[in-house]
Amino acid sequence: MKTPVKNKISQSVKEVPPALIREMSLKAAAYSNVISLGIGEPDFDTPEAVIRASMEDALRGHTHYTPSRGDEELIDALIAYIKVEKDIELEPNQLMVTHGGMGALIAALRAILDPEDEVIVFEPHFPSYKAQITFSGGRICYVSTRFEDGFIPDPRRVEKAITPRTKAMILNSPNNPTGATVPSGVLDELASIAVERDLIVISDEVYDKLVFKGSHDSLYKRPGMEQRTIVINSFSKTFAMTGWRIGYCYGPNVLIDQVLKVATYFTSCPSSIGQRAALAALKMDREIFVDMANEFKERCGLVYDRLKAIPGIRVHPSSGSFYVFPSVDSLTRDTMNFALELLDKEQVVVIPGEAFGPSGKGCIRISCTVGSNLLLEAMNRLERFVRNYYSS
């Protein structure tokens, strides 16, 4: 008798559960009048000027393979952009364009991990980290953060988590799902640990232009970190270009060369049309994107103000990204059931905190990616739900 096909599936794939964020979206499809605060995608469309420029480039013949590293014009434009925005000088062999930020992440992990290598991940965390580490043969090592600390990483916990198998650390600031940004002093300590313990750091900075106070600070700029940091970024959030699937990463050429090797065999090259759109976005006046970031800041402030007035909910103001991550643990620890009941009773989608790791239990993620009027209505529904079903 032949072995059932289901027994042929890779163990590393079987042990990764389906994405809870997508599952909530599918459940919401069964309802009408739904306000979705689930998916982390800007509700702004890509600016018309970017779309038209990419269409014109397509008509001019930019519909073929590009170099695996990326369109040479885009590489040059990114180097100039990073110099102006970050005061970081790069050579072309230190940077590559990828199929979205996710493409950079999986290529980086596949390039550095051997079987059973451990990667320190602060949680709550972007769910794809665990899956991509697992698919790369590595093991995730959670370092928890606490609501009471504003979900800021504690370097002492990192020290305790390091083992002889620890090879890398992923840092995400501003953070998805918590909206926290890592203070400069903590970045200094994490950099010192990485240098002393010889760790590679993957710095996920896709929300770097959505910082609500001051400017973004990068681990890459700490002493010794240029030689051991891969910075991952994307056009998706900053430029409202999620569907174009263009990301990029930079770091020491000895690492980027190997990341490029992986990406070449995985995807050959990023979309040529997407890259021309990215180039057009870099050439645009920044004002439209600054206005978009300011809109997200206002929305997050609106949600924070409403949530802190609801009995039983604790919340920190978001420092960046477009997420708010309130605690409902005084109402219930079962945030999955909370989210499902909220959807059923009030047709509002939020994501249970458990989707983001053990420290997310007792919290829910709210994406402020709908207009202020819809956000106000969603907060009205959420408050009514809490008062009607959790008032005791």
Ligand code: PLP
The other form holds:
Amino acid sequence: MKTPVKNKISQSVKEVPPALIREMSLKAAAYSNVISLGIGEPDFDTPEAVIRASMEDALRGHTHYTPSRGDEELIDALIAYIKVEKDIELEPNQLMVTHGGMGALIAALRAILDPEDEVIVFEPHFPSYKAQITFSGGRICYVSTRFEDGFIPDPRRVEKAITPRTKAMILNSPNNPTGATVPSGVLDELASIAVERDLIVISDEVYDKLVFKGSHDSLYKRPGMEQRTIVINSFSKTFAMTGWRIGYCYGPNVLIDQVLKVATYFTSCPSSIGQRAALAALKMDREIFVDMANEFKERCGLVYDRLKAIPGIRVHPSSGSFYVFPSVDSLTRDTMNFALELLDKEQVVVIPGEAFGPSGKGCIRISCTVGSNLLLEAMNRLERFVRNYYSS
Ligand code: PLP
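What I would like now is the form predicted together with pyridoxal-5'-phosphate, since the data block earlier showed the form predicted on its own; can you produce it?
Full complex below, order starting with the chain above.
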């Protein structure tokens, strides 16, 4: 008798559950009048100038494979951008363009992990890390962060989690889902640990332009970290370009060479017209993106103000990204059910915190990616829901 094909599916793929965030969107499709605070993408469209420039470039012939490292003009523009924005000087062989930030993450993990190697991940975390580590043959090693600490990583917990198999640590600041940014002092400590314990750091900085106070600080700038950090970044959030699928990463060329090898065999190169759009975004007056970042800050503030007035909800103000991650655990620990009931009774989509790791349970993720009026309406509905079903 033939073996059913289901039995042939890879163990590492089977053990990863389907993405809960996408599932919530599918469930929402059965309702009308839904306000979705579920998916993490800017509601702003890509500016028309960017779209036009890329289409014109396509008509001029930019429709072929580009070099695997990326369109040469885009690489030059990125190096100049990073120098101005971050005061970091890069050689062209230290940077590559990727299929979104996701493409950079998977290629970086695949380039460094051998079977059973461990990667430290602070949780709650961006769910793709777990899948990508598992698909690369590695093991995820959770270091919890807590609501009570504002979800800031505790370096002492990192020390305790390190084993002889620990190869890398992923740090994401500003953070999805918590909206926390890691303070400079904690970055100093994490960098010292990485140097002392010889760890590679993958610094996921895709929300670096959505910092609400001051500017983004990176571990990359700490002593010894240039030699061991791969910075992941993307056009998706900063430039409202999620669908164009353009990201990039940079780091020491010995690592980037291998990341490039993986990406080349996986995808040949990122989309040529997507790269031309990214180039146009870098060349244009970027005021419009600053306004967008300010709008996210305002919306997160507005949601924070509303949530903190709802009995039973605890919340920290977000310091970056476009997420707010309140705790509802004094109302219920079953946040999956809370989210499903909220959708059913009030047609508001939020993501249950357990989608982001065990410490997320008891919290919900709210994406402030609809306009203020709709956001206020969603808060009205959430408040009514809590008062109707959870007040004693
Ligand atoms: N990293 C984090 C923390 C994210 O939240 C996301 C997207 O939601 C990504 C990386 C990947 O973004 P993209 O592949 O669209 O560049």
